[in-house]
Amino acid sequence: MTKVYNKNDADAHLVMLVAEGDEKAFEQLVHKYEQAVFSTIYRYVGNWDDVEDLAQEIFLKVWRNAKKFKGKSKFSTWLYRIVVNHCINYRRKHKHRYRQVSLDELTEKGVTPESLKVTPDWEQRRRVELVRKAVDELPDRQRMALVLSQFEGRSYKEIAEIMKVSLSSVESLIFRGRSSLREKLAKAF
């Protein structure tokens, strides 16, 4: 099978040396997209304690799949196929890790009204964890597709490539994602 790699396009030489075990080749991607990757789990995933797990077994699979690149889309598209699909997956697979907690069991743990006290930055970090959890509760696709758009400012067409879907798919996802986020925090504020 012949490859099919722009020679204008740095990474795919790299991952070329990669899929040929240079470990170099692969420290200088790992590099490169370390903070973009970690980033991108942490905001789908919304755990830091995971992040770096998770990293390492992302850029492991790029590691071991480097030969299974073909150069027909840049590597960056290629590596956020593997990171969203290793999230999604992840997710699914550690439901039970996102559920609520119950007041009563703040109670137990010890947290006292007083501690709870409205300040404004409670308030602030409130709205954030409101967003956040309205985020976490859209479907798998939805989220992904606002992730990549709002907080990785990647494009229509780059995030159709990345998930494997059509442009007017991308459009959907993120517009129904809007919608829904809309509508839950309409609530809570």
The other form holds:
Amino acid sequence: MTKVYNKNDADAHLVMLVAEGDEKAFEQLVHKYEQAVFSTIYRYVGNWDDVEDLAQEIFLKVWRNAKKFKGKSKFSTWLYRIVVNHCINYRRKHKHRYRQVSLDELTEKGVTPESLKVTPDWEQRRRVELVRKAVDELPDRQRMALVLSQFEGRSYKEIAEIMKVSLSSVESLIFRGRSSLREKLAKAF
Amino acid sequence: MKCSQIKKKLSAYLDGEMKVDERQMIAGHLKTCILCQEELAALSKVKETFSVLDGMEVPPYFMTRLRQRIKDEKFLATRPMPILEKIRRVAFSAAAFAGVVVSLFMGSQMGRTLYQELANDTQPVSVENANILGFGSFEEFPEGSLSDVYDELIKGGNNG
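Moving on from the form predicted on its own, kindly provide the form predicted together with the partner chain as a structure.
Next comes the full complex, this chain leading.
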């Protein structure tokens, strides 16, 4: 049976070749999306250590399952779906790593002694740390929806396809995520 | 539309994710509602603050390591199964099958033995045990009792 790929998807032909075991086609796809995948994972997961392993698992899944890609959605949608599932599963398995210091504890007075504030960009780094901590405390799906919308430039409709939820759910996730961040960051800044 | 409903739409408005008519309706509301204007400004600030989250550069040897893993997977998929592994699999299947057969055989033997014991058991129940077990319920009704009268009635007796 011949698969019919989406003609609007520039990656469709490459995926067809990967399904036949073409490593060169696979490398082209990896080069195209590796930066976006790494950044998404890092912004979602929040620590350096496991980003590369996760990225490898994601692309290996693409390699193993290229034959199962039916072409009903774009390849990028399919890829991001794999990214979302892996990231959410990773967080659930490693919950203990994220119960270290809460945002409230981090913003207590006296956590960072004045003597340590020596670098000019200390304020910027502290800001990033506080934002990261606030994001870490968001529920998984709100966090993912925000990352996909703000950093990957995905439309709400694309996010709905990736996360397999309705458009109104995406609106709600992003609205609630931003509202939560607003409350958390108001205390911090 | 009430402010509470408008507020829920402000994120989508900020991200340009609205149909034209809905966008115009919200824009019209914002011109006159200071509270919703403040809400929009706050969401905009959150969006800007969120953007400080940095990404991550791809490590230089990522592709090399990925290629190696694909090679390893291809090798594992094509190599012949080691003899020990084949023996292990056959032994496991045989053991599982034997376990099922033995369980069925033992169950059947136990069932047969129990049936024979029950069939050979002809000892009458003692009076004491009969009372304990309520076998006294099978004695005749006391004469003149309501139960006795009813019993005679259903047997077609002469009681009036």
